[in-house]
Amino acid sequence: MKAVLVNEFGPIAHARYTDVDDPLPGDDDILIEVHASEANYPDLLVMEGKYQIKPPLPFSPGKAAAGTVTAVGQKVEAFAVGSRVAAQVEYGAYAQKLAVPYRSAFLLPKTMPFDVAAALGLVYQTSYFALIHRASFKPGDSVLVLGASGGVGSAAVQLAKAMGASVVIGGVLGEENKQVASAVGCDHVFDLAAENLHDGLREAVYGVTGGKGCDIVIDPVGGQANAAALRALAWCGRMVIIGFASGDIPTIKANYLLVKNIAVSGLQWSDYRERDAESVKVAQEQIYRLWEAGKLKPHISKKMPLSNFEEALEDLRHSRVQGKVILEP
């Protein structure tokens, strides 16, 4: 089969789209013929050796895929040959075939296209756990999403709206991203490139929340936007830090947390996949139900051949795409 192969950690240009042996499923595994893979910013970090988990070399990157089951292990009863599934893994999805433990796979709704299934993977799971498990979201909460035009951000916007947020505010960079954030469901959008971000974001959020501030901040960005968003939180507000797309890891001023009884937490979603598979299954079923109800629509900005993986990842690195990039073997 064809796959993207990383033989050493370093620049993604060193990876190759090449022939590799087909994977062999174990007794608890299923073998998937991949029709769509999800390209994500963390894939860059994994390939460069900068991610918190380093796969054994050589490996294929990629954390989410969708396709058709072509073989099942002896102990697998939940799936059969021909089942349409999505799978979420630590690595391996940039390939024509993928062997995964059956607990990491999910049956697709009958009408769901494979590209949509791949796009409803990592970023929607991440956003769901950020909102529900870490931020204790409840209907009526107001939510500020930084990076609202990106993969995780747009997923968080849609999920918050679908689950009953009173208002969703997006923080983005530039006019084009403002248009995307509005299109995916933001009620209000703030340009994080504005002058006096430190005070301006808080004033904007207070202006659309009756002077209260937002109940929840979802932050996959970091940097100066993080500090500004912290100031925009309401009393007993909750911030969830998902990543640092800005490249700047912020320092939290702990004294500010005391003044407004603010809670700041982090999210490493893959820990839930490994430690609490049942919660992940429940989350994916809920995501699929919301899609079937017409409340979720992943913004797929590009679909590219898997052989063009380098272009796709460089587009993600330099913020040249909004929403999701799907790779098709």
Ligand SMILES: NC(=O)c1ccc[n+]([C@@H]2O[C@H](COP(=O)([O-])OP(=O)(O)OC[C@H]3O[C@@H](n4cnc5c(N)ncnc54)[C@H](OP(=O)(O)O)[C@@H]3O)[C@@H](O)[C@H]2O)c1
Contents of the next structure:
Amino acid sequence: MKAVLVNEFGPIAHARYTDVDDPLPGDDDILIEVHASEANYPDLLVMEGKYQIKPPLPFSPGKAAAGTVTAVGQKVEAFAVGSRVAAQVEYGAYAQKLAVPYRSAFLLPKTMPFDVAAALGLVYQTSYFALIHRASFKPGDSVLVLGASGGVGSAAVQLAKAMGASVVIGGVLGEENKQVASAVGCDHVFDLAAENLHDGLREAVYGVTGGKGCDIVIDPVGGQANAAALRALAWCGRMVIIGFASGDIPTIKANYLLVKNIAVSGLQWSDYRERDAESVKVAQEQIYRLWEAGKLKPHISKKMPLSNFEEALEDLRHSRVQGKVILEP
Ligand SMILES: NC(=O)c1ccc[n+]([C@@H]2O[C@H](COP(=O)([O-])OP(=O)(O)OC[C@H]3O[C@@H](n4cnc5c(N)ncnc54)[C@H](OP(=O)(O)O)[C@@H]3O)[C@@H](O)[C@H]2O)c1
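Could you drop in the structure for the form predicted together with this ligand? We only have the form predicted alone so far.
Every component of the complex follows; first up is the chain already shown.
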């Protein structure tokens, strides 16, 4: 089969789209013929050796794929040859075939296209866990999502709306991203490039939450936006740290936490995948139900052949993508 192969950590230009041996499914595994893979910002970090988990070399990157089951291990009962599935993995999805433990795979709703299934992978799971498991989201909460035009951000906006948020405010950079954030469902959008970010974001959030502030901040961005968002939280507000797309890891001012009874938590979604597969399954079923109800619509802005992985990842690195890029092997 063809796959993207990383032989050494470093520039992604060193990775090759090449022939490799087909994976062999074990007794607990299913073999998937991949139709669509999700390109994610963390794939860049993994390939460059900058991610917290370094796969053994050589490896194929890629954290989510959708396709058709072509073989099942002896102990697998939940899937059959021909099942349409999506799978979440630590790495390996940038390939024409993928062998995964059956517990990492989910049956797709009958009408769900493979590109949509791949796009409903990592970023929706991450946003779901951020909202439900880390921020204790409940209907009626107001939510500020930073990076609302990006992969994690747009998923968080849609999930918060779909699950009954009273108001969702997007924080983005620039006019084009404002339009995307509105299109994915934000009720209000704030430009994080504003000169008075420190006070301006709080004023804007107070303005649309009856002077209360927002109950939840979802932050995949970090940097100055994080500090401004912390000030926009309501009494007993919850902030979830997901990533640092700005390249700047912020320092949290503890006095804000004390003064307003604020809780700040981190999320490493892959830990849930390894430690709590049942919750991941419940989350995926919920995500599929919301999609079937027409409440989630992943923003797929680009689709390209898997052989163009480098272009896709450079587009992600240089902010030339809103929403998701899907790779088709
Ligand atoms: N913790 C976890 O389990 C987990 C899971 C998935 C992802 N992540 C992390 O989450 C982060 C985002 O991932 P993603 O897939 O959403 O990436 P993405 O699609 O590239 O989106 C990043 C967003 O952040 C915005 N942004 C970048 N720099 C900014 C700045 N200085 N100020 C304000 N906004 C800025 C981008 O806007 P522009 O497009 O205009 O630059 C874009 O909207 C990454 O760091 C990733 O590693 C963590």
